[in-house]
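Below sits a lone chain in structure tokens, taken as the form predicted alone.
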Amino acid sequence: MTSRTMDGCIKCGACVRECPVLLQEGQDRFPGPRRLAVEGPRFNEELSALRSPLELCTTCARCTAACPSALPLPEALVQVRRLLYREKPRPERQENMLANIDGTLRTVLPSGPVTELPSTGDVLFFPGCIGHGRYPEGITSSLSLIRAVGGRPFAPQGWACCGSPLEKIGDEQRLARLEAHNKALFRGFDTVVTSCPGCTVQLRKRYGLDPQHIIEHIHGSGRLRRSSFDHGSPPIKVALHSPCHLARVVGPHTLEMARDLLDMVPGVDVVSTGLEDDCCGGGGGVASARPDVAERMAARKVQAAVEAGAELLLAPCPFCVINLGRTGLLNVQDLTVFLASRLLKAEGIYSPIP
């Protein structure tokens, strides 16, 4: 662990009391960001007695927040899950994704038909393992929204995954190998837009980008406005989610702008559900480690959406979308998907997956 998270703890309890994976599960099964990130390597406890708990952390920063010091708990959390996995397999379901990676450069494999991604262009769009491969409606529409906005997106041939999967479960060998696969493609390029926070964050921390998620792309760009979108389209309850990466470190302002193109749009009122802020659980890789924490988790933010008369539950983020889904009880939306298809037809620019 870095001295400054290890000697700059002050014990006020702040992490604990924000967790919210320590506030669903109990202490008894996840002792809190604390215990795993200072106090357990501190005191030489056995790492097999972290195993458990470690694959409970989502990373979602609300520890990092709460802190009066602002250390990088999440951070030194994957250090201790790095430990771990070099003595220890790693859960069938995380190996199953390196096993992947290995062969394709990918964390996921398709599951259906995917987009195909213009070569082309003068918009670089990374569009990121789990949307091209488990939510192609999600890359469509980002590719449509860059469109509208005047931009020609393309994506370079042989993409690999941008790692974040791999930083999270502690894997740095293979995160090395694909940060030089990929770098060596965006060479030339200071501007990447994507349309997974967890790649806008991995893309800006480890590679030295400037990356904008494309909420921050078509809202900075001032050419989308209340005339861009249909008027004929029926009134909607929605609810938004903040993804955790794209509020908490890509920045707060993505969620400000996301609010503002929502109030773009005619007929919808987007209705509070108290939980905006929560996490889903499905980041950090406890949704391949702990599925069923993850599904708990998404089913509290889901079941308050539905309460607070929401008929469609909207994330401008493709891995909250799948996890958020999971539970069955709502219809989830990646952000761009419901923006892309009110926009008016006639501009010619949205085209759904059939």
Second form
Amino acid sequence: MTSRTMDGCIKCGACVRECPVLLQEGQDRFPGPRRLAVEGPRFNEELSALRSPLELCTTCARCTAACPSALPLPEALVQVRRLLYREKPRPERQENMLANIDGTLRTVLPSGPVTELPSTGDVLFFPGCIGHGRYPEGITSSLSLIRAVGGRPFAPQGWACCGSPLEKIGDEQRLARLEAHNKALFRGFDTVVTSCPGCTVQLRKRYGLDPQHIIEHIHGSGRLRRSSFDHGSPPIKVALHSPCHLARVVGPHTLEMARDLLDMVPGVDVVSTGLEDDCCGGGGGVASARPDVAERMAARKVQAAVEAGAELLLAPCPFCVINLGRTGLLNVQDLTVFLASRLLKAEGIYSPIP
Amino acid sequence: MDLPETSCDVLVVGNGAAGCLASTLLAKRGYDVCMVSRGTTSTSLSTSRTSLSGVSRRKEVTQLLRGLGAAYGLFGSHPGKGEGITSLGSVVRQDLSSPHDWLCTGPERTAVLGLKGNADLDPDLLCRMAGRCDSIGECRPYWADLGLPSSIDAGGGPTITRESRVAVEELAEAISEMDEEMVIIPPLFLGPRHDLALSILERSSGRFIREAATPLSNPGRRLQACLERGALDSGCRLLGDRQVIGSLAQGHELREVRIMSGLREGTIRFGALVLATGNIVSGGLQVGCDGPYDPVFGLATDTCSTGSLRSPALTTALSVGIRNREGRAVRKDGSVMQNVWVAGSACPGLSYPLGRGLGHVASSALTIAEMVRGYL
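Structure of the form predicted in complex with its partner chain, given the form predicted alone:
Now the complete complex, all chains and molecules, led by this one.
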């Protein structure tokens, strides 16, 4: 893959122009995808010199979308990372995450009460580590929405991390272990619903399943309509964040579905911020390796939403919600939490907005 | 999981200049037009400068482009024979120009302002090259370190955005120290009001402000945004970041294509299909061991040599386009697809830089849109 990327680059600079990390941090701190994924490997640069910038790629894939040759730059960059980490220790917070995996098979330890999931049903819902450990209301709302469209959600006992964070930071050994563990649990189910786009992509690419993101699942059911939502709720201005791994990897149709669902909710006005497509800054291991950078990137987005007059920022991804919420400038909610809170008969919604 | 099936009267593959113009013309006639785009178009990487030399239906092309450009501050200068100057100091023919394009006219003494960190304009290089050229007057290089980003959105409202106002003020201050009457700056501003930002800069600095023609930079993005807006405003739907991966034929007609959106696939049914895919540059054709080929539809290709580049391999590759008979695509077995048309640089000989650019592409889009109407 790296060699295809190296050979395919026409040096047009479109990726350098589009990269949100480069835009935020400047060329000195982050030289951009072309330098890291193409020129670095091509000229056999000393990897340790590229260490700091390599940690900063959020794998948002804006570069791939901008590339006239559609080169898989984030994947190529992750391969370079893999080479870097073969001998060298990782950033401290990533080491913590790996210790969590070794101890519990999940990347994060719950920081508070978790949402209990039924162990039997007809729709396999994969909660994902971030939702489970950091954003239980996102799990609750996903369960409500699956029920609202007629399903009985459940999660297999003892599920492990899907492996997406390990893939992004290039830890093949642990990745294989988690996959073997989960595959045994998933046997017999080919339809899985997830609320985290990272899980959706991982379960599709590495497990051979046909997972649906929760937005695809509830929209695709065709059972939600304007009459499903509460007409008595106060009007609200919201901004919709476009999560990278949802919009660019699961597919751009998901964001159209999200808009469609928001249009069904009475009293909702979706404002445009101009930065919808920019990365929240948390992906690709950046939130754990370089939280300062992740927060700066998030602040830029949230600020734009505030300036556009939004009272609430919605993201159909728990990971983005956590990272955007860190800035404290604006209420941030998972889209599923908002939709579930506006359902006429919401079941099991107990958690207030974080 | 499959995406819900959709249908339309005309499906246009590609959202570059040819795709957007054909979509605009057809949607304005009341057809349900859907445009599929894969991502970056060659139009958005172009200089956006337009020559009409040798273009058939020149008057209609001019009218079409000026009409769409009006809301976007593009092509607002009087049309006529002109010569523009590129960021490398070479002269290009340019018939349709925008008010702040740097043309071979105006005062003799010119300042060229480079901005540190902005790769679009190197004043030292430009002045050196311009010195060798008789038709360009005396140029003097300047550098400024203003910490400006390489593109700034000037917005689409009645006034320019706050961000662009700040940039204009900083530029005006830097420019006020120069002696020359005309100042060339790298293209910085995006959005429908980019032209207003430059006009304000002219007023506050008291100099003529001009932009050199730079490819892979903001001028192409402006043109792309302008044409895309035109297509959307005329009622066309745009399915972005999606790729056509297969098709289903019924005799000599195509009835549906499969498109890929991320992890998913879906079907689009249509009455007519316009291939405005570009050739190898935009991915309409791919290069295999026997040369360029059509990766999706099984169409034949033709070579048309209209010029040559320094690289023979690139010249060969860019000379190849989709074979068509009176606009209709031809399959490898020689049969003509009755409802599939080829527009823009997907046609042999129209691909930039071997072809002659936007004027010819627009003319092709005009002709194809009429043929599609005739068929429907």
